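First, one chain by itself: the form predicted on its own, in structure tokens.
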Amino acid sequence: MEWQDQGLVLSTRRHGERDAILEVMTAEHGRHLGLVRGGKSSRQAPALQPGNRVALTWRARLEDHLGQFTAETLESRAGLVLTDALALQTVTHLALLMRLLPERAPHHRVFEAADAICTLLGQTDLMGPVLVRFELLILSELGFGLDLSCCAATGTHENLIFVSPKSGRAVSAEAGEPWADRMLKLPAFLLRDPRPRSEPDRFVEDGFALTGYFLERHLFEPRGLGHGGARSQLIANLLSRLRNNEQRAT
């Protein structure tokens, strides 16, 4: 069997002296693993760095075999990922989230979104909103999507500022005010055009609190996963940089 595709490198691990097991998120074949002969050599290792977009050929005798990859770099982000702590944390977090998806199941929107985020590495002002949207996408792809289209209580599309932690649906200011202390905050950027734009750090923090609640409840806790620490460090680093940027701008 053989197929060709594009992929985003998630990780590599050594296999023997010179080979490597490559983990990628592909456009058409989902999250996939395969053996790269000589993957730890000085010639091939640079192409297999997390965050890189690569052209892939996968071959195996049977469909359920591990198979072998050959990979060529289409776009390298390794220079930034290996020198910037926030970029490395971002790529690592993307990989952790994509490992929640079943292996070899196509998730086209996830691949496109993750690859787009990797093109924004280093643009701190844009990173918060796009990561929050990516976490919402992972929830949706796994059947736990939030409904932010209208108020769960009144059906209105206006003045949506809360999300119910019970139903995962938006709630208007008027309907949610009596229970405001129990509600999750809905940052306005999630109701606007999804194109990347900078947001105040308090809105980004609210966005991560929203997605984090549902990630923990639906995905991390039921699977016994401890991703919270690494995610918290990423968010703290990102918010710190956003606040420093805001202070310099004033």
The other form holds:
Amino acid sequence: MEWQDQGLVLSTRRHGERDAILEVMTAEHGRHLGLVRGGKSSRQAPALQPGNRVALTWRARLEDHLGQFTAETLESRAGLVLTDALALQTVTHLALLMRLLPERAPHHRVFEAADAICTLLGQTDLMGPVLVRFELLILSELGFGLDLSCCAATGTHENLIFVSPKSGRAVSAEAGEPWADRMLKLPAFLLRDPRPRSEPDRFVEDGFALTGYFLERHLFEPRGLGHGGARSQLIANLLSRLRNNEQRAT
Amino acid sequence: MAQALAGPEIERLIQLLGRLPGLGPRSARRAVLHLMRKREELLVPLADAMRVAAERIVTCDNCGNLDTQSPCTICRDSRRDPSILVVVESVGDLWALERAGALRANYHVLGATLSPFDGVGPDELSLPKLVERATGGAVKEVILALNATVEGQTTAHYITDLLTEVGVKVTRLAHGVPVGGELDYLDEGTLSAALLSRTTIG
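The block above covers the form predicted on its own; next, return the form predicted together with the partner chain.
What follows is the whole complex; the chain from before opens it.
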């Protein structure tokens, strides 16, 4: 068995003295693991840092074997990732989310979205909306997508500002008003404006609260996963930077 | 199934030595054969040294280093600069820095690094003791000598935030071109880290 593909490095784990088990999100073969001979050597280790895009060749005798990877760097992001706390937290968060996907099942949109986010590392104002959208994508790919197209109660496409925590569907301001305290807020950037111009921190916070609720309910809690700490730190750091940027601008 | 070459005591010795880093079953057999040949000069003193070490090795209550006394030899050394505290992940890293001999400072061994992938959180690290040592007043600078990996740098950023309120200077090791390194042969990640961490000459 042999194939070639592009992949995004998610993690590397030491195996023995010099080898490594590489976990990648590939374009055509989904999340995939494989052994890299000499993966912990000073020559190969830099290429296998999380966030890097690599050209991969996977070989195994049988399809269900772990197999061996050879990897070559296509785009190295480790320099930025290791020096910027937010970039580091973002790459870790992406990897943790992609770990929720089953192994060896292609998820083209996830690979493309994750790779695109890695090219935006360092752009704080864009990072909130794109990460919220990525979390929605992960929910959608695993069968728990939210329906934000029209109001669940009236069918209208106008003035959608809530999401029902029960159904995961959008609700208009009028229909949701009586239950406003129980509704989740739907940030405008998920519907129209991709880049919030005023109070970006509040919209981003609402966005993460929305996705966080459904991630916890459908994915983290049923699997007994505690991703809360790393995700909370990322959100706190991102919101702090957005507020600082806003203060500087005014 | 492979046939036993020797008695169970020797087979057990081969099996145990084979678990050591850098040794496999084959090299363990060679080592045991060598020990048996040099029984009086090597095997007996080695067994004795290992028994004594096993009885006496303790974790230093102050820094987390492994030694036969607590506080450890490094913590007791009065010639070290008490104003500098070097934070490392493991005793192996401490030994590596000591081999370099560039700084005579005190150390703090964390015991691990934060890894959301493996579920290693702040509670698994020796952080309360680090904050306590940094708060004492004697420490003026904390050097984060952690690996240039996602786990190492995640830990570095976390400790930096933790020590913000303490008011000590926090620095980290530079990332960049190794001694003897030729730019043409370096990977893009190392080169971009080196450019981002460039320093003024003169």
